[in-house]
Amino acid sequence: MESAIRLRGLHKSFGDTIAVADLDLDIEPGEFFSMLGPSGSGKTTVLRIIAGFEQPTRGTVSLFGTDVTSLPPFTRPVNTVFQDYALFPHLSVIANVEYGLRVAGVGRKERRAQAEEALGAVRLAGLEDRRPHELSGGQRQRVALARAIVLRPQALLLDEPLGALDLKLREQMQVELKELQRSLGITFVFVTHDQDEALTLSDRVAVFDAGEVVQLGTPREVYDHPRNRFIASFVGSSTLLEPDVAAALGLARTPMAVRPERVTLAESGPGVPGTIAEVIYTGPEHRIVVDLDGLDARITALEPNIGAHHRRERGDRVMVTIEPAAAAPLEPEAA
């Protein structure tokens, strides 16, 4: 199957700073693909190069089999949604959505019908005559989405579109975005620094660091099998085990990462003894930090806030066990 987006040897420098380092990447048609990484990791630069807002220093960009590397943004079969919405404050909702169609020369009756259909797709029917300042943040974001999809792009590029929303609204919009992408059936390329967001939404995730993709896979692959210390720490939370600590816990004598929900605590039985140093209440769960006896190391466990688990306290003695399959071996650090 032909890739929706194909990047080959993509490199971008700003003076002496390398933003993207010789990147090869394929994104498939109809895929919800996320580019995840901290600020300055290169993910937004890649998105801007795909959109045509930046030119690569070298390398090529192909969209649906066509080399578009030198083409301007308005000729590419993609559209972009930004974090700041970029709505026209003096125009109504329907006029904002119609704007691109009007520029493209679509007749009044046809563009009104297409704009109303796009607003229906993002659940904003009935708000056509409002101005952006009369809408909530989530509604403004949906107007921006409607304005992008009304042009019927083959791919939609989303640059941290939920970053300005509060947590509850962001979680709601995550669900709506996934439903919208599924109903449209087009390729979504989503840039975020929020690892929960990437894991929730994506078919595949590319984790960026220092201009490179350091791991590419499904959310489950990236979360359960992080390749190195950076990914284990950035995507979710992990305890990083040095080889001697891993061996003491019955694992291979190699650097390991273990997720807190995969650590088992018991009052007695097999395992490595330790003392609870901290119990952190998070609502549905307790995050429990344990100092391991004789190893100069601590490990974090996660237990649901049910049953006897709520009785654990600082100073309690526990036995710590980890199933071998629950820990991920890490690549050695570069010399």
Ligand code: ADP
Given for the second form:
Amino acid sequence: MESAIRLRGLHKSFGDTIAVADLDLDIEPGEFFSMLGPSGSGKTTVLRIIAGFEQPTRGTVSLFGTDVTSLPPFTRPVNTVFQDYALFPHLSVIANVEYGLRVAGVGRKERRAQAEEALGAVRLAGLEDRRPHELSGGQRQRVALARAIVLRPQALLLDEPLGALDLKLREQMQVELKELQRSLGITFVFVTHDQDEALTLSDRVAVFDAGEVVQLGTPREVYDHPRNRFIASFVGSSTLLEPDVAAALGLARTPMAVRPERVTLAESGPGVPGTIAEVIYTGPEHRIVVDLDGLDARITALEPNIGAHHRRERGDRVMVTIEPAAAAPLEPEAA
Ligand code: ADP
Ligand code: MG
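Please give the corresponding structure for the form predicted together with adenosine-5'-diphosphate, as opposed to the form predicted on its own shown earlier.
Following is the full complex, with the preceding chain placed first.
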């Protein structure tokens, strides 16, 4: 199958700063693909190069089988939604959505019909005549989405589109984005620094660090098998086990990452003994930190807050076990 987006040897430097380092990437048609990484890891630069707003220092961009590296943005079959929406403040909602069609020379009646349809798709029907300042943040973001999809791009590029919204609204918009992507059936490339968001929405996730993709896989692969310390701690939370500690817990003698929900505590039985140092109540669960006897190591366990559950306390003695399949061996760090 022909890739929707194919990057080969893509490199971008700004003076001494390497923003993107020799990147190869294939994104498939219809895929919800996320680029996840901390601030400054090169995500926006990659997106801007795909859109054509930025020229790579070297390397190529192909979209749906065509090399577009030297083509201007408006000829590329993609559209971008930015975090700050970039709406025209003096234009009504419908005029904002129609804008690109007007530039493209689409006739008045057809323009209106397509803009209405796009507004319907983002649940904004009825707000056609409002100005951007008369809308909530979430509604403004929907206008930006409508404005992007009305041009019927083959891929939509979204740069932290939910970053300005509060948590509740963000969670609601996440569901709607996913539904929109399914109904349009086009490729979404979604940039975020929020690991929850990337795991929730994506078919595949590329984890970025310093201009490189350090891991690429499904959310489950990235979460269950983080390749190195950076990924293990950036995506979700985990306890990093030194080789001796891993061995004491019956695992291979190598650096390991283990997710707190895969650590089992018991009052007795097999395992490594330890003392509870902290119990943190988060509502849905208890986060329990255990100091392991004689190992100079602590490990975090998660226990669901189910009513009948034994209530653990600081100072309690427990036995700690980890299923071998639940621990991810980490690659040795580059020196
Ligand atoms: P992210 O979106 O992951 O936060 P960016 O792609 O914006 O990362 O930035 C990657 C690196 O490139 C950063 O070090 C940033 O400072 C630098 N950078 C990005 N754009 C420019 C620019 N126009 N001029 C100079 N440096 C830039
Ligand atoms: Mg960015």
